[in-house]
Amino acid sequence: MRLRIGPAIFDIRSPFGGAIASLRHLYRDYPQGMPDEIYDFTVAALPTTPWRRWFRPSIRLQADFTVEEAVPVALRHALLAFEMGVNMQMALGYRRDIILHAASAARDDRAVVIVGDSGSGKSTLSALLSWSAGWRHCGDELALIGLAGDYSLTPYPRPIGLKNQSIPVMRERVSADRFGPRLEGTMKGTVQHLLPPVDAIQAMDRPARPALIVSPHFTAGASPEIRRMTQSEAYLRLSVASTNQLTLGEPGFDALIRLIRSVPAYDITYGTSEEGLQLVEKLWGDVE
């Protein structure tokens, strides 16, 4: 299977057939196929041992870039085996822009950048301003930030990866017929992918300008509050989630302290999904 997610290709194989039918069907609206287009990475989901491919199947990564560390996966759970291998080939091996494990949605080609911890509600805050508030996803997991001097983003807006109490406060709001398989038992819980809305991905070549930067902190019951980092704190947050600024040397640097030294980033904390929005929103009216 070829894959186009973003500005990256990727050549994606494995013996479970049923695997590999199940991403053509969650990347249905994305680009596939491209048998002559050069691709820029393999990942290939393998048995873990031969026998293994028939008696309690399980998945191991074989790909350019990989961690020692990376586990086996059950074929339940191959989904899962496959996103971890294509974002960890943009996280090690992507060097054509600088790399932050960050959310992001643009509203008219300006962008929020939405970095944290996991768990920390990225993924449900991109999910609720793309399809709540008419946002246009460009990405849950990873921003690509550019090295030129417009440090401009471009999208990378794979399917949104929701856990746990996340999925019942985003299908009150989608359509069933966008979500994927729902994943139980896996090591971060209950998983299912959300697709992004059609324009977005049909819209995944149009870079956005960075104008706000979010850490976000959702806490069952929590008041609502804002406050705004300082430059160094800004700084330190998106170096500590960058996969490749150290890889990219001094031109990686310069454009994370160029983005700090042009968009306001601030903490939020919030205790509803409805209050995590009006903040956002909030922030966005301020820095227009």
The other form holds:
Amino acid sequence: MRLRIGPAIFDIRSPFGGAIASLRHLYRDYPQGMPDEIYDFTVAALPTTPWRRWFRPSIRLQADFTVEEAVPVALRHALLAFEMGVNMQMALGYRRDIILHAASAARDDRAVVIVGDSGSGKSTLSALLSWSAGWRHCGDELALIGLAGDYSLTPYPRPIGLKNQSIPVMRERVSADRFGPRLEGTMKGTVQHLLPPVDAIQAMDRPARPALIVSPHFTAGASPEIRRMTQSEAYLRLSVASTNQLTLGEPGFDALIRLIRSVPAYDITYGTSEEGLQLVEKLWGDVE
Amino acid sequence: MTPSTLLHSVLREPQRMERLTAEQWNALIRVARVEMLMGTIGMLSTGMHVPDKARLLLDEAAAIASVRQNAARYEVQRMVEALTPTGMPVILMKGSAYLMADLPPCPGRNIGDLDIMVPFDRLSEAEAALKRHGWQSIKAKGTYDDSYYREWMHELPPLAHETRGGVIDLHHTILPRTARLTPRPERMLANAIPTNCGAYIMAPAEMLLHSATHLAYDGDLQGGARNLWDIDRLVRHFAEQPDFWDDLKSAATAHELTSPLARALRLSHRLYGTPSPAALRGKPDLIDRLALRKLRGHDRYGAPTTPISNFILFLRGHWLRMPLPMLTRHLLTKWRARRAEARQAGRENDQ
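Swap state to the form predicted together with its partner chain from the form predicted alone:
Below: every chain and molecule of the assembly, starting with the one above.
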């Protein structure tokens, strides 16, 4: 099957028919098909060994860009294997923009970029922004920042990978048909995908201009706090959060410098989801 | 036409890119990525009318290659700084030589590790100088892997820079010491040509001979399309000099490398129509057939379609590298090490 997410078309295949069917269903709102297009990356989910197609089925990835020490994934977690494969193509092979390990959301085509380590709360915050606060979802994991003068953000609005405690938080707010299957016992615990609102997927070709950078720190019980980053701190955080900025050489450096010189960056600490949302809205009010 | 032969034909005749269907583009891009030639066809496509998406992917690959080439140039300069005080001659090998001498394989070529060669009796001096400048051996001293390189190979264990991560392979000759053929590095050093950067490159005949030997005698022809493309570009360029073929013939004889040279010339003739005197090419054999099967054996996703040929070539590569008893001992040691590692990992999991 072919699938387009933001600027990239993936050619995805697997002898495990059920895995492809669940992928088709999860990505039902995204462009599929496109047999006559030149695609960007191929990703195949193949049995680890021939007998692993039938006996304790498990998946290895074969793709344009791979790492040597990739771990096999059990068939019941096939959606995660595809996600890993697709992310790997972007992280290792996509060089048209700076890729930040960050979530992003837009309002009136101006964007907030949410940068932070796994587990810092960026997926949850971006899910809340789009499903509770009316922002346009632009991605929960990778933010693509253009190399040209205006450092514009190209949406890459994959389904949001909710983990553990953030799943019930969103189940309360969003109807069940927007959720993918519940995947128990993965490397990151329980994972469940949440489809972004249809509008966000339909608008995925419309770029947005970054206006605010936040780095969330969710700690249960913590009191809300905002701290402005210096420009050099913001550069370092974003450079470290990028999979490709250094390999882009001078254009990558220049684009990131333009971004942090024009857009303010903040650390925000909060103890509940509502507080997190409020902090983002408050900072947004300041930049507007 | 297989996806691989599509790539070969595009390299021979880049204008073909103006007439490809989307399906052909998809296959071409996959094989070009696997063979590390995407940047090369990206450069060859300059000024051609190709579909927008193809243009995007080709330009992207060409741009990345050029950033990497800048980084490789920087690494060469740092290496020269480290080794200049020793006064020893340093020869750049393969990619970095093409880069610093601006030779025709260069445009769009991906340049990875920095391969250099120094005189055998100054090897430890070179290693010490590089270590003073921040390069560290990636194999711990006294381990099997470390002594494997030092006793048997044509190079020291890779040296990685502690902050930049760039890797130098420090050679003293061009084939493993255990290989059946023994070229003469002292002749390469004596004929070497200085470049502006302070390091040397091999004389044309020996540069080609090294490229040919690396392709036809060392390893299993993995990445062969790219290595043969290097050979094609070098041959067409060097053959403009009147004495080139005579020099090449005497160099091949002096280094006992006539047979790998012949094979490389035969294969590049088959793939890219590389011109060469028929007498130097010799006669095709079974290995050529297996090699051509492997070189042409990719599907439209870039995956290999000729497992048996590939496996025989893999065995042959090892067979050429070292005599059988040595090979057996080597594989046994590696197998034991892996088993010990697995057991160790098992114990840690139980705890």
